[in-house]
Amino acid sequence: MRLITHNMLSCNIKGVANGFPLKIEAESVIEKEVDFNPDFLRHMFAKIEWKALVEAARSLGYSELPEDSPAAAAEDESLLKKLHHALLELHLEEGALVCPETGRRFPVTRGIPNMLLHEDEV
């Protein structure tokens, strides 16, 4: 799973309030090139939610990101290519999201992460 799909999953379980980031449990991580495509991030920037993905990014293994957003990321190409990084190439393989209310873990196995409910979460 890629820190770009982490980044828009949330915790959907009834009466949950703060189900957005997801803690990560990392057991193995992988690194898959991809081709850089600075448009590409640049229009992604917005739709990011910085704070989380610098945790997520962290929790990998990865702290190349700044702490806080930069203002012109869109004009600096080194950190797009490190953003491009942290977002494309780092895949969780296999652990767990956790719900940051409830603690309940959602497994990921071979990068899929299982975010179906049991009934009585619905």
Contents of the next structure:
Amino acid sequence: MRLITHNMLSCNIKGVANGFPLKIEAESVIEKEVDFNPDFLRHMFAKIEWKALVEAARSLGYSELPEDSPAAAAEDESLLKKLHHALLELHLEEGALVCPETGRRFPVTRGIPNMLLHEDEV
Amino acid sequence: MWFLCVFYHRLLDFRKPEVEALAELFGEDESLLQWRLPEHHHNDTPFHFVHLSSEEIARNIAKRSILVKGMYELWGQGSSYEELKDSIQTFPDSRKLPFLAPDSTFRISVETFGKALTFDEQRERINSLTYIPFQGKVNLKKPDHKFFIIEMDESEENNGLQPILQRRIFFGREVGFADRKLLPTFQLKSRTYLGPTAMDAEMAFLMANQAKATSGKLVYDPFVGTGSILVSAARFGAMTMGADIDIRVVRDGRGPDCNVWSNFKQYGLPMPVALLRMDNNLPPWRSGLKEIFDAIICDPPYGVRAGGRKSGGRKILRGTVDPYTVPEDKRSDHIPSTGAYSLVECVHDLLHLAARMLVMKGRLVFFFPVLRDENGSEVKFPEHPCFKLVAVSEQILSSRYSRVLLTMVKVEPYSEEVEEAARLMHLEFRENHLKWLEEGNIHSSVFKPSDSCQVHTDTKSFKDPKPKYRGKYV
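Please give the corresponding structure for the form predicted in complex with the partner chain, as opposed to the form predicted on its own shown earlier.
Up next: the whole complex, starting with the chain shown before.
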């Protein structure tokens, strides 16, 4: 699971109001090189919850992203490169996503987050 | 500029929408694109004229398309070779001469539709073109300019077309042609990981074209299965993302080298940005997330070959709100039961997802099943206030039912008011048009035994039930 996915997901157990951002429990993190596509990143930059991304990247051991959402990321190539690395190249291979409100663990196995709810959660 | 657009004679309903989608992708002005039929031709003919603003756009469309056999600059046409000659001679020299220059190379080929010509007959036709002042050298392998004589006779019985009154001959210069080599490369029989409803390569590419998948775009398939649709989108350079409710399919596959990832690896395509397991009925998107996908392409489970599932199985089965509680010690390995997910709900959730998550002008491309009704009653498709239906292409699967590829474009931003309007629209649709699609019905209609069990005493009339004219039934 890449952090772009993490940035889109929340815990949707019935009644949970603050299911975002999910905390990351990392057991195994890998890096895979991906082609750099600035257009795609510019589009994504506008949609990203920056704080959640910074925190998530840190929990995978990458702390190069600036704390505050940069105003002019679209023109800043070096920042786009960092964004690229954080969003697309870091993979949570094994671990879990934990709901900040209820502590429910959504397991991540072989890179695939399992977001399906139990019968008593829907 | 008008071009002669010659199609492959298959998936007839899909041909024009593909060209239209690609025209938009390559920046064609929507209002400029026009279609015209050759004289005495029927809409199902493989020959169409299309108006586009430049040769470059025509070339790009042809190159990327699956169903365009070729785009040609038409130099002349007629119902006989005499008429063709007159027509070519009146085509302005200024348009012809640049392609006839002494330092260029060329080739003339003869193509036919619904008939075959011997080599001698072909040569005879090529030699009759002496009135065109070719100055260049012939090069059969790699010519600068390719010319085509395309001939079809008045339809005889079995050329797969409706009777067309007149013979037609076209002469033109090739501008571009489809790269169908993609299809043998991506054919399903050489795909490592397959499921029962994997989308065949040709259709998957057509869907990706309808969705205008291209570099820098994010394409999502909420019913990803073995990834057969996303593979085609990735081939065209798009970033892909897929979800499925069945964890065995997305996570495990059939082993480490036979899963969704390996299907991408097999063709050297970039891996999906994400694969996740989730329920489309209860998607875990964070609140506030919207307009993130450029296209959503999918083949929803409509219960003929595979049925949909959603969360909350036991609850639905028992019909009570009384909670089923998973014991604390079993939670980590618990496999939640799922309940049936009817097509009505599924389509509703899909439109809702698309309305919220597609960028403006983003495309939703999906299959919708249609029972083939002899009475010819009008089929009504699902609607949503955010979407405009731009293409409807039917693929007939059996005498009972077909599936229709719907292409919708997001034209209105999503808001809460829109959501309320959508809800009412959905209720109305559900009430009036979807009763037969409710759980189980479609499956039983498709598979119920034929009721034409009357004894056929007249063997003659029983002999030939298939019409000669295949039309879009191909």
